[in-house]
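What follows is a single chain, given as structure tokens, in the form predicted on its own.
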Amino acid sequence: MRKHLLAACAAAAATASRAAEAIRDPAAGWDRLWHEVIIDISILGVAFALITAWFVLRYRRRNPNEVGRAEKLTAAAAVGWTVIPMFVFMADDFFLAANGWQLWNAYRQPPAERIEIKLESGMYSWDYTYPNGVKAQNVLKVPAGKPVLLRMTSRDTIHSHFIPDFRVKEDSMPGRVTFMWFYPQKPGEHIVTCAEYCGIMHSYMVGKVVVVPEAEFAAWYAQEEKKLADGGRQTKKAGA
């Protein structure tokens, strides 16, 4: 019996370990893609700057009375000077675009093991509702080590929930439910801003994500749920 129990515990631990490994922080993927973009445009920029500098030096006027003359290019040279730069640029663009689409498609498939929170955006606040009915405004408290998915809508106009530290941003709008997810792995605080101009005082629409250890979050979650239940009972008594 004890052997079976140990085997079951080991299997559960292995499953949990595999599940943890399966979760990939989307922020790391966006950082890698941006790193590739910077490298590519730097290489292309330096290459074309050197070519331009060579042309400036090679075909510069050597005396005030010198008159330049345009040498006629052969058909092959004309095609080469047109096609080769175009091919280089387009090949790089297609490579980066393919990587971006692949990363985006992977990001749009959130992990199954997650906590889902509803978000209603409004001028000028972020209103969060947890699965147990607890509500919070502008401060989203979440546990470390667990992916968080936000189901979002808006009660007035288009807003954009942007968490720079997690490299995620998504619009929320009236009459439609959108979603975004992120993976907070260690305790800390992260700013939330609205990245879509939503009207006067748009810059005041700020909040924060507070990541706490899982045990601390569980205690806070249970405490807030109890407060909510006690408030409901008191309301019923007052109505009676």
Second form
Amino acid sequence: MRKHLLAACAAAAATASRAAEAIRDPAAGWDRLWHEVIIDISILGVAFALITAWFVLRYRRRNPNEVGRAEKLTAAAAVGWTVIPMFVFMADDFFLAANGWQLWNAYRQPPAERIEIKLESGMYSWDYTYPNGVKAQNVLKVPAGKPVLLRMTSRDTIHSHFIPDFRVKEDSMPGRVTFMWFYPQKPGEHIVTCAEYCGIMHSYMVGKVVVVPEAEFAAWYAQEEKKLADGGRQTKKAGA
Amino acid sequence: MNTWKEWIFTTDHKRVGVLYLIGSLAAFGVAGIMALLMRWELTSIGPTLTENPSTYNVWLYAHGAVMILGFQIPALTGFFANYCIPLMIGAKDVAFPRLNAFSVWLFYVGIVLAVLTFFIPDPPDIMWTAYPPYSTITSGNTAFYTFTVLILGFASILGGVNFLTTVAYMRAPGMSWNKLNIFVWCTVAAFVLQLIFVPVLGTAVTLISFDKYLGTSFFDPARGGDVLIYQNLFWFYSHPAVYVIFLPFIGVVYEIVATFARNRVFNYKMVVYGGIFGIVGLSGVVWVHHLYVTGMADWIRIGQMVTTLLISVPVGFTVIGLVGTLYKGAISFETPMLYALGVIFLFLIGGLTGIPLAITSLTLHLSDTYYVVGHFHYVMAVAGTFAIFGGVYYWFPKITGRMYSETMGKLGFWITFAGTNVVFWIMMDIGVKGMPRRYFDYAHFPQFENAHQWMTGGAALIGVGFALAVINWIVGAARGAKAADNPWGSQSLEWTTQTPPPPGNWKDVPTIREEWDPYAYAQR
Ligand code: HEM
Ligand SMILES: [Cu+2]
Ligand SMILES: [Cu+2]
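Same protein, different condition: the form predicted on its own was shown, now please give the form predicted together with its partner chain.
Next comes the full complex, this chain leading.
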């Protein structure tokens, strides 16, 4: 009996830790939190608007000499009307901050199991370097089902690598290294667009993330690596 | 001939104020035309009005910089403060009338510099934020930007010294602090912010010109500098600058609402000591919400998410005070009141749509998109402009001694109000869907073309509505019916002197009775 219980406990703990390891997709979290916040602010907005509209209609001036009838608040009412709204707003603020922070952690704690790619931005292109040294410009091919982490810097002005479909952007700057990660799950194409004013052609600084099935990616990756190696041998020969 | 000289060399706070108004409205016209040109350019994918992206970037630079530095701040802290504060506190003039005249001259130098943007061969194309490294490597003229900011900033600092002294020392006998108009409190707070923070902006913009022209390397990482320091300095000023605009404009709205509801201000002390003081207190610790996607340390991005969200408390106080002032009022709906109610509506939308932007993780998607542009036009740009237009209508009879046309005023209001919601609602919508800001072209977002066309239509409406208002003022000032001393039946002190007020404002400086207060309607 006791053995049984222990086993059950161990199993539960294992599932829990596997769940904790499961990758939290920030983009899905973004959509969820956005939805919650929109409901929250809509309720606040509609409540305020209705109260205002009601006052405006209810307290219209009916004859030209009429004046307002509201008395000054008593001290107790004045304090109440300060403290109560303060707590309501603060409760909402802390609720939102807590949720925002949770999602923030998903964005800022990239899973250990990932592909890590370097990005150097410049006027006006996105230049990626894969772990094996393969380079790509403006088209970032990645495998479906694997988190992608970009370590970013810039060789001239500030740019911002924005992938609307993955709900993420982060500036790339000269002299600093920043990072972002995203989680492509299905094959498909996603626009990358520059979100920081970086120069005259800022609005043309566009690229795309191409998500392909894992096997296809592996084949492409190996092939590019081979090309790179061959190319290297070629140049070495030419040099010699 | 003589009257021209009287105006240019005037030291009368009312005339100085009117000079500020004329200059800032001219700036508004110029920056407004830039907005229309941008909207025209964006009606179709690909080059539309100009082939050259640089041209668009210069329009956008001029639009942003002139709207903020040449229109809203001078209209609010130059015109309204000058015209209203001495009259509201029962003073004969400001503390330093000649300094006042000097600052309006500086202001004109500043806007002339700003307008020269369109005549120099290499105009600045660095946006009003002027981030390095672009601002230090562009072929555009960054020095023009630096000098425009420095001169307008200097004018504003002189104004700050002047008005803080005026309010502290020149109140009429019996005018205690708790009898001051909300507008006076708001403006005092705005000037405190200017005095503290303008020097930081001055430093930042001076250093970019040093880097560009004198070969220093404050912001050049290749030579030991750092690009983010500029952004921190810039927003350390420019976030409080939002309150430099917000506070006086909400003050104007308070005056209008109290007068047209003929009602006390709801919970005056909460508004002043909670709302206005609270905003000043928090204004210096939230700037990082402009740097959420720049790779600042995680702890400060989270910390300033909390401070930013907490700003909702004092801002909430000011809104509750405003709506509460309607309660049991006797409300009438002349043009100024329509604008004031319009501000409440726009500010409600703008304020609430700011909440997602305060949340760091949501901003990772929203930052630098049209969502931000839509949000800040609602909350500051257009709400502020509505307050300014409403305020000009409100004090128009006092200033000119004549009335404007009520029909034309209301027509202009509704046209602008409709256009505003079309333009900026759509902006927020396509922003959430991924449309980035500061784009000359959006070839890779063809799905937004239709939305852009609607926005251009809406912008045209806004233009027509504002033009009607300005025409209404010009015609009214020239040929309107004579105005009474107190056409709205307000309690506030500025309406008790004759219309228009004589030099020196009062025959005898008013003495404030114990039971008087600018909003004491019920006790009348
Ligand atoms: C009322 C009519 C207005 C219209 C139609 C309008 C339109 C626009 C447009 C189309 C943009 C550029 C979007 C982009 O390419 O990123 C913009 C940017 C901006 N507007 Fe307005 N605007 C108006 C009024 C104002 C006012 C009154 C202000 C006053 C503060 C203002 C301040 C700004 C600022 C600061 C920017 C950002 C500039 C930048 O990105 O550097 N606008 N506006
Ligand atoms: Cu770029
Ligand atoms: Cu860019």
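Bear in mind that the values here come from a model prediction, so they are computed numbers and not experimental data. Numbering follows the first chain given and starts at 1. By rigid core we mean the largest C-alpha set that fits within 1.5 Å across both forms.
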Once you overlay the rigid core, does the Cα of Arg69 travel 2 Å or further between these two forms? yes
When the two forms are laid on each other by their rigid core, does Gly80 show a Cα shift of 2 Å or more between these two forms? yes
